[in-house]
Structures are given as structure tokens and as C-alpha cells.
Amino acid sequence: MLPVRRTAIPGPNSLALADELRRSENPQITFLDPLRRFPVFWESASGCLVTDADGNTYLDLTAAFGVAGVGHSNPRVVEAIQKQAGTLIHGMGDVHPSGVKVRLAEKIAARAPGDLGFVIFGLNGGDAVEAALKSARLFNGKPGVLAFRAGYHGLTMGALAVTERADFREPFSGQVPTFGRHVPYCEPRECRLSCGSRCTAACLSFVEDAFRDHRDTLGAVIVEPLQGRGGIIEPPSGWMAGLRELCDRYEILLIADEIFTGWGRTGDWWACDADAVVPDILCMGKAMGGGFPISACAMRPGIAQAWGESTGEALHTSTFLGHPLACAASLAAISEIERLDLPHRAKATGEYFKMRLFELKDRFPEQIAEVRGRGLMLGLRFDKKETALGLVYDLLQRGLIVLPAGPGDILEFVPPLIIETGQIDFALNEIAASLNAGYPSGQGNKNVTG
């Protein structure tokens, strides 16, 4: 199925629940653009294709963030949570907890790479990373964590700590924790090895000199083995094992924050499976609720055991914990991807997305300067950050939604892994439409990730 325009965008519907929500919601939130193109409201979404307040539907290339892996209102995890819901909606996970908190935990045991079989769940990830900064903490003693440059991790806290864009932690100076230390990733344009065009393994000397001059008080790295937010970074084949080796030398322990590329985003079901590593502490969410919010934690035996045993007051919990709607429909969700096998049909289908936006790239070599990422956790990256900027809006206009990534000057595409080659066909085409009709410059445009 294709999108369908009814009115003109945004429709009057949306028009009037932006001024419904201006007086109503703290106004650093939501974008709303003073110029009134954007936002669409969103009234219902099925598969790839959502539908707004006036029935204009729009092809989504983001999967809502990344979550809608296994398609919107997926109707095997909306009859799981129906289901649940008529049964029991909410436990006391860290206390009298549901079996269906159980089910989930052997599921991701049996999921998760390597002997991770130990998890702590919550509802978003930032809550896995903190549980991941706070097991790595508990484990060595050593407070310190190594983080990478353009990494998100969440904007709680211990997750700013380790998250080094200045526009989301300079506010809040004074408060933000002081453990977080940031090196260089493998973005080409950023490198000081001289590289050329590509990374290689070089880069990992930075991740080297720190263990060496700080290996008294870091006891961890954090880093997202493909970096979304950040502008769709991959890093060169061996980097993430040379990582691992490394972090195995200096004895430190190694967190991948899988939240966005994991349960099939990348072609694996880990984006650490293409190097096969296995990490000490695993972060997981987004996709692997269907939709509905859940995260984890997951770590090796060792790990869990430096928690220690309960004794009626847990060190780390929250009201919602293992929610029994959210297993529900989790379980769900990895069934889908497991049926459906998506990290195959995610390689699969990323291949040809990636071809036809090299193609696109050759027919407009003056605006497009790279093709980013792999599976379908992909990227162009423009010469200007005010063509993808622009693109932004001109591209909702032709029924698609997409998002800008890293400093703005890359559009992101992250659709559900359920995206048929005739959607990717009909977004490249507009695509290519719009930068052939010279579409608005995006002068004074706000970069809408953030």
C-alpha cells in the first residue's frame, strides 16, 4: 500500500490540535513549526503506512524511532495485549511479579548473544542504560565509562553522562555526572588519522590511550555498534572485535547499546553478530516491544551475581517494572521477528534500499555526498545541511516521514523491517521528485530530531 493525500499538510485537523497542544504541553517539547508545515498528528498507523488527523496516510521511514520493527499495530501483538489486558494489566514486578515477566526473561536468555542471561527491565532506553552504568559500576568498583563522540544514549542522567552532544547537557551544567569520558568514533569527516575516505581499526587508538591513562578509574565503554542518532556511522569490518580484544586486555567492560540497532535492524539480530562479539552487558529496546514501551538490560552471570540477592528492598526498580502488558506484547513482537525472520529479510531488503540510493546518489552527485549504514538502518548524507533539512518537509508534502540524523545534514532511514521493495521504490522516487523540483531550501528550518 501507498500514501494517500486528502487535504492539504498539515490538514486542518492537525492545524488545530498544534494549537490545542501549544497551551497545553511545556513548549521545549514538541516541535511546532512557526510556519505551520509541521506537525502531522497521528491518528492510526498500520504496517509502513500511517494515518493523520485528516486522513492524509504517509509512508513511514522512521518506524516511529526505530520501534515499529515488525509494522504498526502489528496484529499478533495487538491481540497479545488485548489479550494480557483482559487478565491482568498490572503486577508488582520486583515484588509479586506476573509469569509473563518470566516468559520474557527466558526469551531474551535464549535471544541474546552469548551467556547474557541475566536482564533488568524497564520501559525505555534510557532506563537500560542506566541499569547498564550501574551493573558495570557494581562489577570493578571503578566508576569511569568511556563513551564515543555523536553517541546517544538517552538524556536521564547517568545517560547524559555518556551522551557528548553539548546542545542536550549544557543546560543542565552542575548537574550532569562527571564519569562519562568521549573519544572519537569512525566518522570520516571527523578523523585526525587521515584515513581518507574510510575508517579502519586506526581509530580504536584513541579507545587504547584512555584505557592506558585512565585504567584506574574506567571500568567500562559504552558504545552503539552502528550509531543512529549520530548520523548513521558504521564503523570498518573488525572494528567492534578489536574493540572487544581491548576492552579483554585492559580488563574493562564491554556495554553495546543495541536499543536502536538490535532485533534484526541491521541484518543480524545484533549489529554486534557481523564482527561476532559478544559484549558483557547488552542494551535492548524500541523494537522489542511492538510498539509498546519495554527495555532490558542483559549481562553475563558474573555481572548479575555483583548485584547480589535481593532482600526485600531491590537496589535498582520501579513502579512498572516487567509491566505485564509490556512483556506481553514484547514476546509477541520477537515471535514476529523470529517468524517472520526479519534480520534476514532486513539484509535482504536493505541491500536493494541501498543500491537504488546509490543510484540516487549518481543522479545527483552535486547534492548527495554518501550513502550510509547497512541493513535497513540507513543514510544520505548531502552536501548541505539545508537540502536534507529541507527535505524533511517537502518529502511529508509527497506523503513520506522521515527524519534528518547527525549534525542535520543526513536523512535517516530506518522503516519497519516489514518495507516491500515497491514502498522503497515509490519514497525514492519522490525523493528523487523533490530534489528535481528545486524544493525549499530549509533556510531557518530547526532540526526536528531534537
Ligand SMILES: Cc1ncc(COP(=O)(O)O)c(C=O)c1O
Given for the second form:
Amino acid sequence: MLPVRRTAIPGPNSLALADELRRSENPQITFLDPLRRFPVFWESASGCLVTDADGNTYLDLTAAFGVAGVGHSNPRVVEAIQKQAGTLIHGMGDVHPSGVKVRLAEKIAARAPGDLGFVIFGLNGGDAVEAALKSARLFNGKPGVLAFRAGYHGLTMGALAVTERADFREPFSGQVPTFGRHVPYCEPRECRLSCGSRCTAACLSFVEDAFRDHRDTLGAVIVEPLQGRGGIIEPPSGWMAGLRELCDRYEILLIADEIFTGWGRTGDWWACDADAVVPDILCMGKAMGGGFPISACAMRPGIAQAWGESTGEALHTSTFLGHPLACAASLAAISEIERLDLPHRAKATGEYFKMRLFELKDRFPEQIAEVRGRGLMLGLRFDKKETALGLVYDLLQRGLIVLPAGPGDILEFVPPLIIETGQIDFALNEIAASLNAGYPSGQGNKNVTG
Ligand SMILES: Cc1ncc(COP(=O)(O)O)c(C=O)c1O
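Given the form predicted on its own, state the structure of the form predicted together with the named molecule.
Let's see the whole complex now, leading with the same chain.
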């Protein structure tokens, strides 16, 4: 299925909705382009296609922030939600829970790598990160957490302490906790230590220096095994394994933030699998709910034990923890990932997508500087930010939903894992056509971000 255009984009209904929203939502939240090129308001979605309020359809190359791994409105997920809604919508998460929470906890324990058999549920990625940070603190008593430049772990206060971007942190200075410190991620393109495609371990010296210098206070390191929002940055093979080895040597917990990369996105169940790394704590979210908000933090038994047993009032919970609808949706989404063998499919389709991106780079060597990523977590780096942002607007006109990443010079491609090669071909043709036409709407606005 391919996109169909019925009206100007955005059409009259999207424009009217933008005007209404302007009157009722805090103006910082939804980007309502003063030039009225953005956004389109979604009405429905199925598989890889989204239909807007004017009946225009688009190919979604974002999986709506990496969530729709099993496709939008996956019929089995929809059926599971409908069935659950007919029996129990809301339970009492940490007091009188639902059976479906038990089944999901067991499923995650079985799917998580190694012995990460104990979970704490949350509603979004930031929740999983908060649970991970608290778990580390309880386990070894050390509050400090090492994180990486350009890392993104969410915008709740604890997560902000490890998310590196200044524009998210500075407006709240004085409120953002200060237990996080940051060192360079291994960005192969900028590696000053000539790692190339295989990590020389030299760039881990930044990590080792921090471990050594802050031994008394550092309890954990949090890392995206492939940085997503920071710009689809894939560290060289061996880097994650080197990080694991350093954590073992200095007795520091390794927290893998697989909220974006997990559940098949990079061509393995977990991005850590590529380096055969088992973290101590794993954060997951996005795709695990099939579109329903749910996240989890999975940990080793010893770390779970550090929390102690609940004696009546949970130390960490929320009203909707282990929400039955979310758990039912998640169980269905995980079975779909298994049934359709989506990690394997992401690997194969991702190779095809990447090959087509390299062809595009060959055709437009002036504009395209680099192809990056693996599985269905891919990116194109452009010569300048304006090119990537201009494409975001112009490709919307051509029926493609895409987002920029990193400092704005990257276009990221993280489609539903069920995307067909014909849809990839369509996307590549439209990108080429847009580049040929000079991506006409090139007045970028930095607010168009994921
Ligand atoms: C790696 C990573 N961690 C955490 C988050 C935060 O997740 P959420 O927005 O669901 O709170 C994101 C969101 O993009 C992410 O990519």
C-alpha cells in the first residue's frame, strides 16, 4: 500500500485543528508552523500507512517515534485490547494486580537477555529510566551515573540528569539533579583515536578515567547501544563489550537503554546482542506496547533484591502501573514480534534499505555525507541542517513522514518493522525527486523533532 494525496498538505481539516489546538494547548508542546506547512493531524493508521484528517495517506518512516514496530493498529493488538477492555480496563497495579500483569512480567523475563528476570513496569520510557536509576542507587549505594554526550533518556527530572542535550536541561537549571556526568560516546566518524569499524578500546579511556576518578560516587553507567535521537550513531563493534568489561572491572552497573533499539529494531532482539553483551539493567518501552503506553525496567535478581520486599506500600509505583490494557496490548505485540520474526525481518529489510540509501548517496554526493545505522534504525547525514529539515517538509508533501535527528543534519528512518521493499522503493524515489527539485520548502525550523 502506497500513499495517496487528496488535498493540499496540510489540508483544510488539519489547518482548522491546528487553529483549535492553538487556543487550548500550552504553546510549547505541539509545533504549529507559522508558515502552516506542519503538522498534519492523524485520523487513522494501519500497518505502515497513516491517514490524516483530510483523507491524505502517508508512509510512516518514523513508526511514530519507533513505537509501531508491529505496524499501526496491528489487528492482533487491537483484538487483545478490545477483549481486555470488555473484562478489566484498570486494576490496582501494586495492590490487587491483574493476571495479565503476571503473564507480561513472565514474558519479559523470558525475552530479556541473561538473567534479567525481574521487572518494574512504567508507562513511558522516562519511567523505565527512573526505575533503573533508583535500582542502581539501591544496589550499591552510589548515586552517581555516567552517561554519554548526545545521549537521550527522556525528559522526566531523573532522566534529564543523564540526557545530555543542553536545550532540554538549561531552562530547568537548578531543578535538574546533578548526579549525572557525561563523557564522549564512540562516534566512529569523529573518533580521534582511529577506531574505524572495530573499537580499539582507546575511546573507552574516557569512561575508564571517569570510573577511576569518581570511584567513590559512581554506581552506574547508562548507555544507548546505538544512539537514536542523538543522530543514529552506531558505535564500532566491540565498544559495548569493552564497556561491559570495564563495568565488571570497576564494579559499576551497566544500564542499557534499549527503549528505542529494543524489540527487534536493530535486527536483533536487543541491540546489545550484536556485541553479546548482557547489561545489569535493561530499559525498554516504545514498541513493546504495540502503540499502547507501557515500559519496563528489567534487572538481575540481586538488584531486584536490593529493593527489599514490599511491606504494604511500594517504594516505587504509580496509579496505572501494570495497566491491564497496556499489558494485554504488550503481550499481543510481543507475540507478533515472535510470530513474524521481526528481528530477523528488520535485519534483512534493513540491509535492503541501507543498500538503497548508499545508492542515493552515490547519486547525490554533494548533499549526502553519510549513511548510518543498522537494521531498521537508519540515518542519512546531510551536508547541512537546512537540507535535512527542508526534506522533512517537502517529503510530507510527497506522502512521507520522516523526522530529523541529532543536531538536525540527520534524517532518521525507523519505519514499522513490517515495511515492504516496494514501500522502501517508493520512499527512495520520492527522496531522490525531492533532492532533484531542490527540496523546495527548505526553510528549516528546529522545532520539527522527534
Ligand atoms: C533511548 C531512549 N530512551 C528514553 C526515551 C524516553 O522515552 P519516552 O519519551 O517514552 O519517555 C527515548 C525516547 O525517544 C529514547 O529514545
